[in-house]
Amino acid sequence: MIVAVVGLGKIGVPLAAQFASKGARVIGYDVDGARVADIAAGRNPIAGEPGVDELIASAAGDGTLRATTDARAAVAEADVVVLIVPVDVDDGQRPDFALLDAAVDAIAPHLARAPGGPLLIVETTVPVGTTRGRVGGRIAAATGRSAGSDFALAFSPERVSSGSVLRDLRIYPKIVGGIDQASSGRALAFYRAVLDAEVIAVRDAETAEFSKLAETTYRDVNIALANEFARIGDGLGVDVLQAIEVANTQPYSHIHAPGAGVGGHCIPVYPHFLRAAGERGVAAPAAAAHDGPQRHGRPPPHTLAVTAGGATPLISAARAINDGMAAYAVGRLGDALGTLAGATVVVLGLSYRAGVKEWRHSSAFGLARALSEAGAHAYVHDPLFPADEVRACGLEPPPRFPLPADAIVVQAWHPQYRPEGECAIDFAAFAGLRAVLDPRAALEPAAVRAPGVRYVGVGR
């Protein structure tokens, strides 16, 4: 079998070296060439993925597993084609169907023109419709080709998160939905073959692609209400975090932690998904392509049964509070100083989470603008991240490190900070420190306390 993966990111990298490992023949598809030298080379682009560094080099030098800038060579031969090229949102909070389209364009005149055609899978998380409508619409226009007769289509979405792809892809079960029952099919066996975890067909391609909206959707949701517990609770003086566990305990609780807000590719963007469908009142297209079997008798979606005004004030209100929560965080450092006109302040890390060097959606992002914006002069830090690499993201690194700061924010505990890592924070490093901001919860306000220190939480 022969696998093409379009889009060599930090998913598509492990889906390669996973597949390869199962036995499949796999070439992978970037415009970045780096990306492909690495693969050619046996290394692994994707720094911090458990495993796939021995994956990537025992596959490369046996030649299971190969990387092309060539669109033509990467799926002109493929038996199966995965695409897991972004989708984000515009300044508009829309979907930016970009990089996407460019792919499906990249790739659609060389797909394999066998008897059935291959079998084509989004992985990108997309708006519901898109994998119907937008993917295979864009390849039929460009072609003439159409899914379900031409070449298979459906859509599986990516489950797992970075630093721990290849154990997600054994323990989450892969959800797969085509555009008919024979794609639905395919799919189905192709992920039996290459993964190790179950897998899961449901009704339709679209059923697929909510399914994983509705998912990043309500963690959404959950943190959005922890963070208003942490708000209700500072007010009060409640310890709130200690609330929130001891309320866990009960089996039909799962609050999940307030914090600074939320940040990565997924949970910050994929809503946005689908409060851009209910603001519109109307279904993405589904075409007749549904099959009687697998509607049970449903007639293809048309409309969204929505609020009035066309609103979705759930998502809505889950966005604006998760977003807000850098400032609101920034505000209780400022109480704690008395001011932050003029006062230095050092943001740690510009990943999104600890471990990982990713600054998408970043909350350092908002927690610098709210620094900025009260009058401090705030530094972003990262061990992750050279400081040309800061600086390309509109932040200014610290001149040297540590340095003297009025307080110092927790964005990211990152390990190389802990009292073993090579950044191991000393607070009496840092001259004139007068307060930590902890809104992560990842110290001891103890052990902050301790040089004459105050601890500033959120919820804590």
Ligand SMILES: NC(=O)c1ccc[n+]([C@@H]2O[C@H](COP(=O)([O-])OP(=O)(O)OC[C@H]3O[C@@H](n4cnc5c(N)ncnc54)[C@H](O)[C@@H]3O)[C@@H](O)[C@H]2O)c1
Contents of the next structure:
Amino acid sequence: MIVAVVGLGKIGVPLAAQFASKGARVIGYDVDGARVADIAAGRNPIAGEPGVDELIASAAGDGTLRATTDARAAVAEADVVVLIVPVDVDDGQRPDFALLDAAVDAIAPHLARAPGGPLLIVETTVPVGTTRGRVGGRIAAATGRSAGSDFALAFSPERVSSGSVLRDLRIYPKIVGGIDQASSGRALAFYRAVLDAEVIAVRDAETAEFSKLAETTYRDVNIALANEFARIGDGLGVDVLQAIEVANTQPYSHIHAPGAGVGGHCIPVYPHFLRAAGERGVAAPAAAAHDGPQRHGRPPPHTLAVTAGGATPLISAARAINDGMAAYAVGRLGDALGTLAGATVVVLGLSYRAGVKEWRHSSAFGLARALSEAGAHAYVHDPLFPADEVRACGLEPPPRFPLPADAIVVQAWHPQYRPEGECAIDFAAFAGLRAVLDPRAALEPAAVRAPGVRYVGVGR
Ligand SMILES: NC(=O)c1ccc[n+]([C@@H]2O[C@H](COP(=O)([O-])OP(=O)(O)OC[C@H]3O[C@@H](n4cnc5c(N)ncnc54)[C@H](O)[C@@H]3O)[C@@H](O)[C@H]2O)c1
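Provide the structure of the form predicted together with the ligand, given the form predicted on its own shown above.
Below, the chain from earlier opens the complete complex, with every other chain and molecule after it.
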């Protein structure tokens, strides 16, 4: 079996390594020549992913894994093509399909012409209807080849987390939904061959697409509730973290943790896909592929039937609450210091969470903005990002580290910052330090408190 992986990013690289480890011949395709060159040389371009270095070295060494920037070379002979190129939101919080569309357009003319055609699987998280309508529709428009008759088409959400991809691939059930029964069946067989996890087939591609949006939106709404609890508790002087911990000893209570917001390119993004669909009043195609007449021979629908929808007050409120938490946390720091005007503040961690080099939608941006608006001088430090990469994100790295500072904000408590890490933080080394804001409760308050230094938490 020849498998093409389109998009050699944090998820595509471990996926390619996993498929190769199960005996597939894998070709990775990416527009980033440096990533392709790394893989061709047997090097893993993605740091911090346990087990992947070894798999890449061995699979590249014995020729089972190759990589290319040439779309034709990648897919012309592929039996299976897995798309894992991101869909983000634009400044107006609308889905931005630019990268996925470009990848689809690049491979469409070169898909194998064998009888039945290849199996194309979208793993990127997408708005409901994208696999059938947008991906299938673009290929049909560009090549005249129809999903269902000329090639199989399915969606399978990628549910793993950066930093534990191979482990997650082993233990999280894989959800699969095709645009028709044949596509579902082929996708089911593929994942059973290349994964050890249980594989679950759902009714259609749209159900599989929705499942990922439901999972991520649930987490966003849950975190918003925890944040609301934190604000109430802060007003009452209650330790909400402890209250949540003991509340969760009841088996139906799964309250997440408060913080300074929600980052990364998943949880803060995908609720917008549902919100936009709800507000447009647009649902998936009315006739499900498995129940209605087969669409073989006809191009997939480009327009979706208006069948349901409406406002999404809960999803929208959760987004607004979570996006407001950076300013709230900075407000608590300001209260502790009296004023932030003229203060020097160092934000530790550009990453959205500890241990992962990912800046997209990080709360570091909201924290730096709120600090500046309050009149403070905000520096952002991160051991995973060289100073020029911090600057490229529009943020200011500290001129030296440590440096005299009025306050520290712990945004991502990377392992490097911990006592055994190569960038271990000694709060006493920040001359003049008066407060440490720890919105994600990464620290023991007692470890921070020193004469003249206050610990400031959120919900704590
Ligand atoms: N990162 C995560 O923790 C995570 C977790 C679960 C699911 N996912 C899913 O995986 C998707 C990819 O995430 P990621 O973290 O690997 O992204 P990433 O930004 O690390 O990698 C994306 C890759 O796609 C490549 N690319 C961009 N345009 C391309 C094109 N036209 N053709 C070919 N390649 C192109 C980029 O060069 C890059 O290497 C996400 O959108 C999400 O749906 C990610």
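All values reported here derive from a predicted model rather than from experimental measurement. By rigid core we mean the largest C-alpha set that fits within 1.5 Å across both forms. Residue numbers count along the first chain shown, from 1.
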Practice item. Inspect the rigid-core superposition and answer whether the C-alpha of residue 23 shifts by 2 angstroms or more between the two forms. Key: no
